[in-house]
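In the block that follows, a single chain appears as structure tokens, in the form predicted alone.
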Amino acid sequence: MAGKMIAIANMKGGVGKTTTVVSLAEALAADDPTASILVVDLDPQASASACLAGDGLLATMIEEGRTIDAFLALRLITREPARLAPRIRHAVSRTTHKGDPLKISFLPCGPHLRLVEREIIYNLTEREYSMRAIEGQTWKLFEQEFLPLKEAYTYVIFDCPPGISPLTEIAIRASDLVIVPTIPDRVSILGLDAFCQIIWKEPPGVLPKPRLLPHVLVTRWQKNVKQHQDILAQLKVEAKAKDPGICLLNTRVQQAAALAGALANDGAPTFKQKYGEVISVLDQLVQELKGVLRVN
């Protein structure tokens, strides 16, 4: 059976979505030791690299040009024949459980993926491509060199920037599911109104439209706190409502001091020291999208 593409997304900044990507990656895959993980890192920070592989790791592939910006720069300004599959490096975490490091692969990106795409859309106006025509190259680009590692991988998983660059809207629109981390805030959730409706409301042009409507996962969240309760009523109502504009999902990652340190990537911890209490959480969120998945 073929893998799923998982767009992990938000417009804003700071709700967790690193967090949630190197957390989500090592939950699969030490949930399923016969599981495959790709992570993909679209966002120029590296932040998902730099904590599965560390910043060694990260500057040698950032030095021989195994990134995806890189790629891009070849295949569409200099139009050399590169191929993605091939810059991946396979076993990068030194997370561990039950005696065998955790099954996980990355690709990352370097600093000056927004230039390059920049440059893309620089580059292929001059050549008398109009924005349409500048989409449908890079979404078949992305049909030729992304798609199929499903094949390849039983989850691949992009960890998405702030904001919607070319290259993120496609991989959210090629995505079999869209996990939208929000902290249940009122600033955090007029960034995901925004969000959902520049992707999902929109027209998108020569792109397809998105496959599933995205999914809220609630982030640091404090059920104490009244806004947390507001705000999650109201998620709750618009889930319900006859056409909603999303899904919620049941799992709640609450604040944790674990998680924040599970991203130093310190050590070759196991699963188990990495996580502590909120492994069970990450249980629940892992069974839950797998569910979806299976559904749809």
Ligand SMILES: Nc1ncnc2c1ncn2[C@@H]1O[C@H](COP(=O)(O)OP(=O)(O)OP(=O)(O)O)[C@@H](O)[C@H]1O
Given for the second form:
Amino acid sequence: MAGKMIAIANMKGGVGKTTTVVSLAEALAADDPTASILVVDLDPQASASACLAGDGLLATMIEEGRTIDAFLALRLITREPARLAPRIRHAVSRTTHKGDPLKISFLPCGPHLRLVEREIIYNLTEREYSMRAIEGQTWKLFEQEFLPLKEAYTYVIFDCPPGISPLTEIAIRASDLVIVPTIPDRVSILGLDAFCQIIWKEPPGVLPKPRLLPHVLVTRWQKNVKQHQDILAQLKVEAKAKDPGICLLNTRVQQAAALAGALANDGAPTFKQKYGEVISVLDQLVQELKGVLRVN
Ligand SMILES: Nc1ncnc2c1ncn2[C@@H]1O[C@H](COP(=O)(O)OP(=O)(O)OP(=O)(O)O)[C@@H](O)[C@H]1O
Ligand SMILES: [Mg+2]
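Could I see the form predicted in complex with this ligand next, after the form predicted alone?
In what comes next, the whole complex appears, and the chain from above leads the way.
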């Protein structure tokens, strides 16, 4: 059976996207030791890459051109027959579970993704491609090189940058599921509305529509904060409306020290040591997502 592609995305920055990517990847791997997980970093800030690989390995991979931006530059600018899959680094996780390292592979992003995306536009417009054709060309490359990864991995998880870069939009539209981490406060909700409007409501141009509604995951939840309670109630109403714009996941990820430290790359903790009090929440999230994706 083909694996599932999950994009973790929100136009708003700092809402817990990368924390969700790393903790979800590790929770999926701990839940099923036979599963293979690939994390693809689409963010030139490279937080997921630095967390999973550590600074040393990440620097080596950037130097060797084993990054998304290097791949895109070769394929779309200099038009070389570069392949994506050989750039993946296997067995990167230093977190262990039941005596074995978690089975996580990853594909990093270098710092030049934004420049490469701009250069692609300059280069292809000079070759008289229209903007539509450029988008179509990037989509075709995604179909050729990213979608086949579903055959090799049980889960492919994209860490999207804040904002909506061209590659982020393609990953969102191609994924089986889009999880939108959202802090339940007023400012985050404004960003959520705008994000859902742009991707799910506006005409998609040459790209496909996303398969499912955006699945909102409440993060940094603090049950004693009145604003959080109010915004959660508002999200529940929106998700139950006649023609809802969102699905609201039942799992709520609380504000927790274990998650604040999830992106550190120090030592080789066990999954239990690393996540402690939030393990049950991560497990609930894994089971809920499997239900949404109809896995098992
Ligand atoms: N549940 C949580 N409890 C406590 N701290 C959290 C939690 N989730 C995220 N954080 C902290 O919030 C900050 C932002 O998290 P993160 O980097 O995951 O957000 P992001 O959406 O990926 O940000 P960006 O938009 O810059 O990529 C980090 O310092 C992280 O440690
Ligand atoms: Mg991030």
